[in-house]
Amino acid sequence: MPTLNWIGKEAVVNHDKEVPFRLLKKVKSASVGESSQNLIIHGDNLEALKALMPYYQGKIKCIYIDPPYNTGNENWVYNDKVNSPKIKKWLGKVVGGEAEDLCRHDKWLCMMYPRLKLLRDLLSDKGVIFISIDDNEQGYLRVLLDDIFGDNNLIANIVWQKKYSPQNDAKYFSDMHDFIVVYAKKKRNGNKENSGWNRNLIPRSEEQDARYKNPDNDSRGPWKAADLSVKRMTAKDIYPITTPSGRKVLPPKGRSWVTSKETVEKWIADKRIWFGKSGENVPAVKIFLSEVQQGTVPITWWDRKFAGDNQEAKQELKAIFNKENLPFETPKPVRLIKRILQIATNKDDIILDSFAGAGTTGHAVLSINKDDSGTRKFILIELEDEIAKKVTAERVKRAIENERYNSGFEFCELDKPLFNEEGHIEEECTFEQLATYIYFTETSTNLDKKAIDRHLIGDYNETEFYLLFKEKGKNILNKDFLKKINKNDKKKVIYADKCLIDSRTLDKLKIQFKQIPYEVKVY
């Protein structure tokens, strides 16, 4: 398989893994409601996507993203150009002095690497990722993705009218259209349901269904009538059909019937034949409403109609914000982000926007929640600091108050790392954060936080694992704690400040001493 290459690209291909895992901080003063699980969070997507491992890897049903197009505009305030001050200082961290010799493709290319890997890897194996784009880094995206989630995981690749009228000063072609590339983490395996991502229909608009209809008051409901020949030349389905009033019919030249006589004469006594409200008409077979498939297969072409356009998306930011001036140029209506839910989500799965922007994502959560009953969750992560509280949390919590959605959101900032320079954990660290990265890091599942048992924070392939933790002087593992452990054959790792327990024993009872903080593996 080809492979794209560019400057930098050894320096960010295991970026992903020297991250450092940083804690969320949640601010209530931001957030709306009480316990929401809807997710704001404040920060640099990467550490951002770093510090949800331990609680959502492999949990993401549903990732839409609407990355920086890399246009090179540079006239508003979210900057769609890889210049930011904070990539800048980003890319000469990890690339080094090679950075400044970077085009911009190479920019967008280190830039989108690690944070496509991270994406993958939150992603359950059900899962599908939605990225938005131009034709600017559109190729190069996805020969990325070949390379991060494997050519044989494509799934489309979508065209999405987002312009109606054109535009007159265009120096070459009038851009009417973006993509939206689709890739699974895993496509399905053949007919096996549960294998792999796997596509809902469309649900049927009004004007589908408005096409049935119902002359005769049939019992069984609404239907069309579908012709009853086909272009084949079927010597055994040539034969006249009788009408009601004695005309008998032959197929058109060039044609037979599409079955055979005794299954039309079934038919005709079922009344599912049709010969027109006088009986003399040439006959037709009726389409029952309730028989056909209650959905329509999604389609690669997205006209506006569909999935709204540019203009609308504007319309919806100023009426909720009330004003014109957002800086967004190009922002996305909730019915396209609405028409990906209903094709890649059911009703209790997660929904993960690493850039969120204006929150386009979290409001069209909300909505088909509202629609369907669901209890869909979201994930946004929006890195600038004028755009996440002013414009991401408040369109969210201006939506919810407007439209009556029965929901919330909790707003988080990224905290200090894990470990400090020294080495050490991070003071403001609580049991339950710590205690759900030594269960991932140890496990690479999430932690069930119900499952915690005071020190007893998981079991996992006849494993226990045990913290102690935030209690000065007595994170400990001593003789005392030993009668509190579980009294049974399963191996024991238990992680605490020391152990004054003899290796002897600790064999003998099948326990594994891990001391806190040069133990903890660093993900």
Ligand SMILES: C[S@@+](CC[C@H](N)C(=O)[O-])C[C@H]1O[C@@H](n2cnc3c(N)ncnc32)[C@H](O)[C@@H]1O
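What we label the rigid core is the largest C-alpha set whose atoms superpose within 1.5 Å from one form to the other. Positions refer to the first chain, counted from 1. Fair warning: this is a prediction, and the values are worked out from it, not measured in the lab. Compared with the form predicted in complex with this ligand:
After superposing the rigid core, the C-alpha of P251 moves by 2 Å or more between the two forms. For A451, the Cα coordinates differ by under 2 angstroms between the two forms after the core has been superposed. Relative to the superposed rigid core, Q311 undergoes a CA displacement smaller than 2 Å between the two forms.
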Second form
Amino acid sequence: MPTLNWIGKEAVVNHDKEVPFRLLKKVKSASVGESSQNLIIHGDNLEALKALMPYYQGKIKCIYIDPPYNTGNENWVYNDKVNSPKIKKWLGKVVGGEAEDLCRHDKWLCMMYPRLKLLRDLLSDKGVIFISIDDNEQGYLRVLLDDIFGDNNLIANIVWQKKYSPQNDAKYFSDMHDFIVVYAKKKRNGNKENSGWNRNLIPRSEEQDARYKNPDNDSRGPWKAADLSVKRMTAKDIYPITTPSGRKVLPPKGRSWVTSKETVEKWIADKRIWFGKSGENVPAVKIFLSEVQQGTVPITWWDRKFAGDNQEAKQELKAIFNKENLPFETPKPVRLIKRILQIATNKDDIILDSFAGAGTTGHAVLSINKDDSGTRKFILIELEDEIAKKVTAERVKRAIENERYNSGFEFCELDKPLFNEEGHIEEECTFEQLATYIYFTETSTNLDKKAIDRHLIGDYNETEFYLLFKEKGKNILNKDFLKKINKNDKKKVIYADKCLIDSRTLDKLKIQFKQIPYEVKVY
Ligand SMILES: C[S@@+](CC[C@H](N)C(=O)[O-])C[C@H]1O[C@@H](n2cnc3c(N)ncnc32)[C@H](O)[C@@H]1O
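Could you present the same protein in the form predicted in complex with this ligand, rather than the form predicted alone shown above?
Next comes the full complex, and the chain you just saw is listed first.
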């Protein structure tokens, strides 16, 4: 498969592995409600995604991101180029001296690559990612995604009508659309429903349903009339149909009836043929609402009529913040994200947006939950200090208040790295945080916090994992502790500061001692 090369690629291809693992610190004053499990994280998404890994790896059902398009417009609150001071600093650190020579596409690719890798790892095998983008980077993005997700996992390249009025001062063409590129973590394997991503149908709209009426009070409910003739000349299907009033009707010239005489007679007997109120009309066949597919297959052309447009998004934000000046220039409309959620999520899924901006994804999740009594959760990440609290969190908070959503969110800051500069575990790290991290690095799966039983943090593949980390100076694997471990034949891995048991006894009891912090794997 062709691959993409750019300056700085070598420095970033495995960079996701080098990102330090940071702790998350809840900011109570900026959070709303209690234990909603929705999260808004302030910080660089590279570190935030890494911090989420021990908790959410393989658990996210749908990711929507709307990264900087790299248009060169730098007059916004956030920087649309990859020239944000924070990202510039990060590029200098990661790419080194070469960073000075990067062109704008190189920078964008360096920024996106490690982030997309972490996003892929967070997706469940039944998950999917939707990425908004325009022509500045769409071509490169597709090749990057082919590389990271596999070209066989491309689902669609949606065209969204972001504007209605053409821009008459455009130099060449007036740009009326954005793309939304869709990749599955794993495409479905043939018809096996349980393998890989399954898309939902789009629920039928009221407008679509309104076309079904019930003029004859049919007990099967509303129906609409469809033509009984087709432009197909099947000689045997050209025959007269007798109306209730005795009139004989032939199909129009050049057409035949849609099916045989016998079938039409059965349909007449079953009151499936409609001859109009008078019983005189050309026959039509009834299509019952109860018998049609309960949704429509999503299409790749997303008209502003059903997905909203940029103008609608700005109006939404103005209304929420109740002022003329927009607090954020490039929001997406709630209807656009809701359409994605309709196609890609079920009622209890987790949705992630790591370029959160004005928090539209959070709003859309709350809104769809209200529509279908769902319990979906969202995780939003926003880098900029001026946006995360004042725009992202504030917007979601106002949406909860204004639209009376029965929900809330935890606002978190990225805290210190788990390991400090001397390689020691950060003092503020809690037992649960370290347990979650250790269990993840040992098993590559997420810890079930409810299953923690004092020092026993989990059981995986016939191995029990224990952690002594509760009281400084007392985290010692000694004879007293041996009395507390389960008496069974399973292998045991015990993390502690010190071990006072001789190796023969450890071997006999199938215990492997791992010293904190030196033997805690750096993920
Ligand atoms: C195009 S906007 C997203 C708009 C959003 N979809 C909405 O509806 O409001 C991109 C956002 O990503 C943020 N961002 C850029 N780089 C980031 C990073 N490395 N980590 C987290 N957020 C980042 C920007 O500050 C900006 O708010």
